[in-house]
Every structure is written in structure tokens, then in C-alpha cells.
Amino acid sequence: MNISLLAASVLVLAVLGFFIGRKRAVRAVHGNFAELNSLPAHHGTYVAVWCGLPAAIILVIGAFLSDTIIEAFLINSLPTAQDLSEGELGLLVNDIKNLAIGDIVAREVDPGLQAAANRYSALQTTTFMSLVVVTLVVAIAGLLASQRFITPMFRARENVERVIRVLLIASSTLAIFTTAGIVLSLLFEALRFFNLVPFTEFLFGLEWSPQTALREDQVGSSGAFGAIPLFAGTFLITLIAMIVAAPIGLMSAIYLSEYAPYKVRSSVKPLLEILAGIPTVVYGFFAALTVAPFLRDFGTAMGLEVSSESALAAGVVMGIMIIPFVSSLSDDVINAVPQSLRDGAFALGATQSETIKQVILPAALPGIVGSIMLAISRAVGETMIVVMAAGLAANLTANPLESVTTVTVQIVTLLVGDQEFDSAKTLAAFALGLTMFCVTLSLNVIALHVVQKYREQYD
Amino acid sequence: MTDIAHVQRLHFTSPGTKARLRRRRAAEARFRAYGIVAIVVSIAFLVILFGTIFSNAYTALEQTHLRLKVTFDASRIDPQNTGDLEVIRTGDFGGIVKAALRERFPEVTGRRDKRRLYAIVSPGAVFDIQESVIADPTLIGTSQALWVIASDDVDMLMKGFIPRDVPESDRRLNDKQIAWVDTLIADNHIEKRFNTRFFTAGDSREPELAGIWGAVVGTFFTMVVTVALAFPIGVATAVYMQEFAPKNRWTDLIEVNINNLAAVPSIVFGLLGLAVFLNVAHLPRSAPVVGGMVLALMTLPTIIIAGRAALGAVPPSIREAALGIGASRMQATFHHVLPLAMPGILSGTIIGMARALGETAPLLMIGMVAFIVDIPKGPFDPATVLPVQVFLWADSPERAFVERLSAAIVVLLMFLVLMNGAAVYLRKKFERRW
């Protein structure tokens, strides 16, 4: 018997409870529905909820906690547990678990280890059996107890609806929990990082080389965690992306909303939206294997030294990706400018381009700024293009032909692969993540505020 | 009066006015041209992007095979003639392939040359022959002409990606190897066949043996977990926020949170998954279940926002009619409003899923980048997904991976097109204008 079988039996019991409850309700009024306060199905659901919900909650909590409980019992029962460091203890526990399920064990199997493994298996069985017993007892108790409430005047519908309402509210708070989870996990790990590396060094240091020493006396072991080169690299690539995306996106939006006939507009707009739907890894591939070699060869032909991981390649491709963000948001904003403004300008004899440049764009400016800020926040947080096309070495340079690295690239390189979780190296990724989260969040908040305020102006 | 008319006539036809008008019209034409250029440039980018991918991808549909006369030497496979499959499994099939190659090219001597000769056949050929013998042990002792899979370098040569006219040291294949391939070509003993392995195999270090099926299955499990979590929670949230929530600080807070989560960079969700699901909850690394949970959190805002828009588009008269004949608010919502809003919610969900399908960065954080050969059997097995597979192959130096990853991208894009098409269809077919 395993967890999924247990969950299935709870489900079966709940379904059974539904039919029992419905039947009892019908029988309570001898088939005369009009005498029931609630529909028979509500009585059925009431029984099913009482049978299934508490049992399901116990099941989920039990499944999550059982491993921790078993481990705590196991460590308590080990005679040598107090003498071991945390890491050694972890390895020992891992070996015991592996031995218990018959996997490869990293050390000599002595009788003590075997006994511990047996104890572990026994603990596992006991814990699981008690979980099964508790869950099923709760389910059956709920099934039996709730039936006693079924009388013709029982307000089953209101009770059931109250439960559903609680479930709805619980779902909607998940958004808050997610935000809180993001902020807390980033903050918690970043604080641990700032215990190891001073906050000012991280924020203002000019050198980034995240090595940590394996031994105390290692040469060049002291890692440098100055994030300025990363911020500069991110800024450079974002800037290149915006130089590509802002004019193209804005001009496309102006043409589509002001000049293009309906037919062109309705076929070109979805085409531009396709650019936003392409997975970023595809852009990364395009940047790394097509654009970067092309720029390098082109640069060599022009007598320029272009790195094969140049900021230019990553920036240009990122700009292409961002075009639709700028264009569709600006399009909305331009369309929201009232027609009377255009008519007024035309009446004064302005040409269409003069109307756009001197009337519509100034009127739409806050919204356009907002859309460009949203696009910037998208570019700052973009990961795959830069991971695949930008470099790893932290160069502090403003030359777009050289290789730079970005915040997201460093987060990925620091965290991909198996790493101990308490070194400054991995924690640095969380500090970077926190910085990026703060920057993108404030950009978004400001941009949304600007766009919203602007919308209200013409509503 | 006549004076003014005279002045104006002069004014409109004066050379200065004409020049100004020309300038203004030229500026108008220029501005319009900028707009057209901008659109042409973005569409050109789109065309180049797709062109690059498709032109790289189509060659992956074929894989080069060599025809070799293989002798299933009993002394190498089953010397004691036991007929036991376990014994056969441990037979020296590598030796059989090598012997077949030596027999085909008897003129090759010298260890270095022999090693180069063996390199024109993929290591996978050995397993193929092993499997065919296990499937049919009567082959032992016979001699068969078989098509075996060629190495990736030979494959690249046959597809024209290894140029023959560069110096020998700049090529992955040397002159002798090319000469052997040429004899095979002359004898018609080498041909390109449909690459079924690409669609049925898991990942491999050898490009000619690598396939996308493992990643497709991993993607499937991940998406199932994502839908199973994000859809009910997203719909419940949308229903609560749109139909029941009182207007107060708490619901404002939820709303602000949802809007902000929609704009959080995806990699941050990966960091959340790493810190909470892996390090606190100790869920398995590289498992689709964790990937699905992270992607569900990421997709939730999309579903909620689409769901609220769809629910808001249902006219109040529907609710009022239901309430008027005695339904409770819950019944009015779940029996009438929600079913009417379902097409909109579903198409929003599909679009959210399409975004999740193409997402790579958060999955890198929770270890779904591991090199996994086996096809996952459930959401708790280590797995990878299609976009991550593309990323992994893009990191490999072999030229043959380029066509395979392009083909994987094409498969990914096809799924995306299907999903977006389904969303558009749902919207067009079922959405009502009130």
C-alpha cells in the first residue's frame, strides 16, 4: 500500500459518502423532495466533504512530515550521532536509507549500520501504517458522524457553500503566499550571504570572481563578490536591446495604429505577436549560433575585433524579442488618444505625421514611457538569451563588441550543478536574485502606475 | 478686401510656400517610410529566425547508415552454446562490428588506422546488433548483411557539413576515412534513412543516438502537473475575486500581488522553487513534479487575469436571472456564470500553458538540466523538458547536435502552434458577444 493508493481510497470513501448522504436525505422525507431544506445532492456533498476533507488534510501533512519524523527518530537512535558534524551525519543517514532500499552504499556495511537500516525500514513501515490508520479512521468517522445531521430541515447547502467559499478564499491567498515566499526565500538567503560578504562590497565592488576556497591556504582562493560589472553588463545588454526594440516597436505601433489599413493591421499585428510567443531558448540558440558568428565574421571583415560572445549579439536578439512588448503596449496607448485631438490637428492643416509627432505622441508619452519601462524590466529579467549568447567573465566595459556577463547569467552559472548550499558562491545567486527582483518590481510598479494614471486621463 | 485676396494668392503660390509644402510632404513620406521599414525589419527578423531553424532542422530527419556484412560468430557471442539470453547479452558484439569492418576494408592495417576505421560506425551499432541477436538467437552462427548506424562525423560528411576541400587537420574526418566512405558510396553501401531514433530515443552523448522522446515525456508530465495545479487554483481565485470578494484592503492586496507576479522574471520563480521546494520541502531534484509546481506558480497570474476577464464579460443579467428564480450566489456562479465564461478561461489557460511549455530558466534552477538517458516513467523520475533539451544540445560542441536541436525546436514550435491555434479556435467558436 502506498500514498497514492491511500489517497484513492479516501476519494472512494468520499464518493461513497456522497451517495449515502443523498440517499439518506431522500429517505428522510420519504421521497418527498419539497420537504427538504436543501437538495439531496447538497446533503450528499456535505457527507462527502466531512469524509474526504479532514482525511485529505491529514494525508497531505502526514506525507510531508513523515520523512522528517522518521529521520529524527533514526538520528536519536544512533549511538554516535552526537559526535558527528552535520555533514557527516547527513552522509550516514543517506547511507542508512540506501542500505534499507538496497541501493549502493558508500561505506563498509557493519552490523551497526545494518541494524540502523533495519530500524529505518521498521520505522518507515510503522509511520506509514499509522498514517493509513489515522487517515482512514478520520475518513470513516467523518462519514458516519456527518450522516447524523441529515434531517429534512438541515441546511446542508449553506454548510457546503461555506466550505466552498473557504476553499475559494484559500486559493486566492496563494498569490500572496507566492510573493511572500519569493521575498522571504530571497531575503533569507541573501542575508546569509551578507553575513559572509559585506553589503557594500557586493553593491559597490568592482571585481566579480565567485570562487570559494576548497582549502584555507589555496592561492587566489578569496572570491570577489563585487556586483558592479554584472550590473554594468546587464545595463549594456539592456541598452542595446532597447536601442533595437524601442524605435522599431514604436514606429511599428505608430504605423499600424495611424496609417495601416484594417487589412494590413489585422494580419501584421498577429505576426509581430508571434515574436513574443517564441520560447526564449530559441532566441538564445539564434543569438549564439547565428547572430554571434555573423557579427564576428562581419567585424573581422571590417577590421574590428568582435568577441564571439559579444554583448551586441545578445542585445540585438533580445531587442528582437522585446519588439512586440513595446509595439503592442504602445499601440494600445496610441489608440486610447481621443479622435478629437487628431481631428483638431487636421483642421489646423497639419499633415498626418505632424499630427502624430506634435499632438498624439506628446499626449501618449506617459503611456509610451510606461511601455518602454515594462520592456526594460522584461530585458533585465531575461535569462536564456544571455545564458546562451553572453559571456561568463565579468568585464567592466562599455564596448558592445566585447564579452560581458549579466546578473541572470551569473545566477544560472552559480546554481546549476550540484553545489553545497551554504557557500558564499551559491548564496550570492540569491543576493543577485533579490537585487533583480527589486529592480524589476519597482520598474513594473512605476510603469503600471504611469500607464494607469494616463488611461484615467482620457476615460 | 481685394488687397488681402491678392496677398493670399501671392502667399500660396510663392516659391517659399511651395518649398515649405514640399518639405512637409517629404517629411510626411519619410515618416510613413520609417513605419514601413520598422514593420518590414521585424518581419524580416521573424523570417530569418524561422528560416535558420527550418533550414538547419530538416536534415535531422535523416540519418546515415552503412551496409556491413556482419558475421554472428558463435565464439564471440555464446562460446559454450548455452542459448542462455544472459550469456548472449554479455557477448563481444563490439568485436563483431570491428571484425565486420576489418572484413569490409581488409587493406587497413596499423592500430591508428584501425581505430579510425572503427570510428566511422556509431557505438550505437553494437547495441543494435546485440538487441537483434537477443530478439532472434537463431542468428548466431550466420552471416547477415545489415544496415548499421554511422557515426555523427560520417553523417555530417554525407550531409555536406564537413567540407572536403579544407586541409586535413581542419576536419573531423581525415583523408583515409573520407576515402573509405567514398568506397562505400561507390558500392552503394551507404545511405540516408528516416531517423526514427530521433523520435523514440532519450538523450545521448552521441548525436546520432540522441532523441527527443525522453524530453517529450518529461514535458508531458511537467505540463500535467502544471495544469492540475494551476487550472483549479486559478479558476477558484478568479471566481472569488470577480464574483464574491468584497472590495477591501485584503482583496486589493491580492490583486496587486497577482498583477506583480505576472511581471516577475521567470528565473525568480526558479529561485523560489530551489529555496522552498528543494531545500525546505526536500522534494526530489530534477523531477517533473517540482518543475510543474514552479511553472504552475508562474502560470497562475495568466490564468487568473484571463479568468477574471472572461467572468467579467458575462452580463449581470445572467446572474440576476439565476438569483431571481431562487438560486444561491454559489449556484448562480457555478451553474450559470462559470460555464458561460469557460471558453475564455480555457483559452487563457492554454496560452498560459504555451508560455510554460517554452520556459527554460526556472527549470535550470531546480536541476532539470541533468543529463538523463532513461525515459521518465512518472512525475517523480528525473527528467528534462524540450526547451531544456535544446539548451543542453546547444552547449555540446558536436556539429551534428545543431540539426538535432533545430529539429527539437521545430517540434516545440509545432506544439506551441497547436496550443495557440486551439486557444484561438476556442475563442472564435464558443465565445459569445453579449
Given for the second form:
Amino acid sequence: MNISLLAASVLVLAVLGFFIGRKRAVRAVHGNFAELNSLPAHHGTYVAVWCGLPAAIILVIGAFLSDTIIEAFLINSLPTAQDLSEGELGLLVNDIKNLAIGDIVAREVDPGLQAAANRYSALQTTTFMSLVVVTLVVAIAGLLASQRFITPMFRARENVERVIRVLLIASSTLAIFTTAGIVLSLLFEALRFFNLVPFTEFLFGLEWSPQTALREDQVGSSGAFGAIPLFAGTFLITLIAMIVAAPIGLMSAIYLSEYAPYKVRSSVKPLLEILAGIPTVVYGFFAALTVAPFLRDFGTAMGLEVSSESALAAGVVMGIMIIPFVSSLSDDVINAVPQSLRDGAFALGATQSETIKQVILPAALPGIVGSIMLAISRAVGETMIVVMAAGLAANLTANPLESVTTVTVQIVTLLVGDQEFDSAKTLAAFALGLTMFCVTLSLNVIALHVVQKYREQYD
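Having gone through the form predicted in complex with the partner chain, I am curious about the other one (the form predicted on its own); can you provide its structure?
What follows is just the one chain, with no partners and no other molecules.
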């Protein structure tokens, strides 16, 4: 039995508890539902919750802590554990785990290592069987104990709703702590970077060359961490993408919601939204193999010098990718405008185009701005298309025909390789991430301000 099978067993017991609880509630009133304080389904849900929820909590905690517990027991049983450094002990434990599962080990297998591997396997079996027993006992105990409360006057619905409310609060709290953890992790590592590189040099520097020497005796660059070329490349590609996506997406939304027949709309809108489901690596291949060579050949024919990897190619393809974000959301917002506004405009003699320009679009403006801001955030965070179509060169230029790079691409580049984690080169990724977090947060605040300022309530 593995964790998945154990989870399935708990789920089966919870479903069984639901049917048992519902049947017991019906039997308690001899089929007369009017005598029940709550519906039979609420009684069944009550039994299912107390059967499955505690067991699921124990299962999750056990699954996360079992490896830590087994490793602690294993280290305590090793006679040479006290004589090894932390790194050597980690390598030894890793070899023991690999030997236990039949994988390749980095040292010669001696009787002591084999005995430790056997001990590790035995600990795994014992821990898992203990988890199975405890989980199933708790599930069965909850199933049996919760049935005692099923009476005609038992307020099962209120108890179930109380448990659901606690779960919702716990989920919200977890989401808040996760967000806070992400921000704090970025902030602490970014502060370490700013201890090595001045904040003003990072934010206002005009040269980006993060290569540094790996060792003190090695000849290498001390690095230049001016992020202006990265921000310029990011905003240039985002601007090109929005020039493509915003007009096309908005006009397609207007056509689908105001002009297109129902059959056309029901066919075209799903086809348009397929663009959002295509992997970004596919768009990257399309940009690198089709769009970039076309733009280079076309520019050469026009007497222009176009780089093989250009901001224009990446921006155009990125704009095609985010068209569904603008189109679908704007279409939903335009359709949400009350029909009475259209009828009123038509009654005053306005044409359909006048109604769209002077009534519908102003009424839908907050939602349209929100969709555009979402598309901008999506474009700012895109990586794969830029890597394959725009390159890695940090050029400070406003020429869309030259090669540029973006912040997200550099974050990926900085975290790949054998550089020390506490070096300025690696820590620069966190500074860039924190900066982009602040930028996207500012965009969301602006969008929220626009929505609140121009939002109108309709009956």
C-alpha cells in the first residue's frame, strides 16, 4: 500500500460514512423528513467530515514528516555520524537512500553501508505501516463516533457549515502566509544583494554584465549590475505586445459581443481562446523559426538592418499569445452592460456604432482596463518567447529591430550554473524579482484605482 492507496481508502470510508449517516437519519424518523432538524444529506455530510477530515490531516502531516523522522532515526543509528561534517553526513545519508532503493551510490558498498541501507528500508516500512494503522483507526473511530450524534433534533447543517467555515478561514490564512513568505524571501535575499551592490547602481546603472569570478585566485570580471537595460528591454517588448494585442483583442471583443450572430460567436470565441492554451514554448518556436526570419528578410529587402533575434519578433508573437486575455475578458465585460442602456441609446436615435462608442465602451471601461492590465502583467512575466526570439543580450536601445533581453530571462540565466548561491551574480536574481514584483503590484494598484473611479452600478 502506498500513500495514494491510503488516501483512496480514507476517501472510500468518508463516502461510506456519508451513506451510513444519511440512512441512519432517515431511519431515526422512520422516513418522515419533516421531523428532522436538518436534511438527511447534512447528517451524511457530518459523518463523512468527521470520518475523512481528521484522517486526512494525519495523512498529510505523516506524509510530510515521515522522511524527516526516518532520517533522524537513521542518523542517530550511525556510529560515525558525530565525526562527520554536515556536508559529509548529507552525502552519506544520500548514498544510504540510493542503496536502499537500488540506485547508484558514489562510494564502495561495504557491510556497514549495506546494514544502514537495510535499516533505512526497515524504518520506512515501520513508519508507513504506523501511518496506515493510525490513519485508518482515526477514520473508523470518527465514523463510529459521529453516528452517535445523529438524532432528529441534531443540528447537522450548522455543524457542517461551521467546519466548512473553519476550512475556508484556514485556506485564506494559508494563502496570506504564502504570499507573505514569497515577499519576505525575495526581500531578505535582495537585501543581501544590496549589501554587495549599491541600490543606486542597480536601479540606475546603464550596463548589465553579471559575470563574476568564482574563486579569489581566478581572473574574472567583477560584474556590472545596472538593471536599466533589462527594464528597457522588458518594457519595449511589452509595449510591442500590447500594440498588437490591445487593438485586436478589443475590436474582436466588440465584434463578437455586438455584431456577430450567435452561431458565429459560439464558434469563433472558443477558437480564439485556444490561443491561450498553446504552450509558450510553441510560440517561441514560431517566433524563432518563422516570424524572426521573415522580419529579417523583409527588413533586408527594405534596406533595414534587422537582427536575427529582435524585440519586434518577440513582441509580435507575445502580442498574439495574449490576445485572448484582452478579447475574452473584454467580451464578458461588454456583455455585462445592461441591455436597457442599448435600448435607451437606440430610442434616442443613436446608431449602433454611436451606441458602442458613447454608451457601451464607457460603461465597460473599468473591466476593459482590468483586462489590459492583466495582459500587461502576463507580457511582463513571459520568458520562453523572449529567450528564443529576442536573445540574451542586455542592450540599452529603443530600436525594436535589435536584440534585447528582459528581467525574467535574466532571472533564469542567473540561477542556472555553478555560481555560489551567496554571490552577487546569483543574488541579483532576487533583486530583479523584487523589482518586478513591485512593478506588477503598481500596475494592479493602478488598475484597481481606475476600476473604482469609473465603476458604475446598474440595476
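Owing to the predicted nature of the structure, the values given are computational and were not obtained by experimental measurement. Positions refer to the first chain, counted from 1. For the two forms, the rigid core is made up of the largest set of C-alpha atoms that agree within 1.5 Å on superposition.
After superposing the rigid core, the C-alpha of residue 177 moves by 2 Å or more between these two forms. Core-superposed comparison between these two forms: the Cα of residue 325 travels less than 2 Å. Superposition on the rigid core between these two forms places the CA atom of residue 154 2 Å or more away from its counterpart.
The rigid core superposition between these two forms gives a CA shift for residue 165 of 9.8 Å. Shown is the Cα shift of residue 446 between these two forms after rigid core superposition, which amounts to 4.9 Å.
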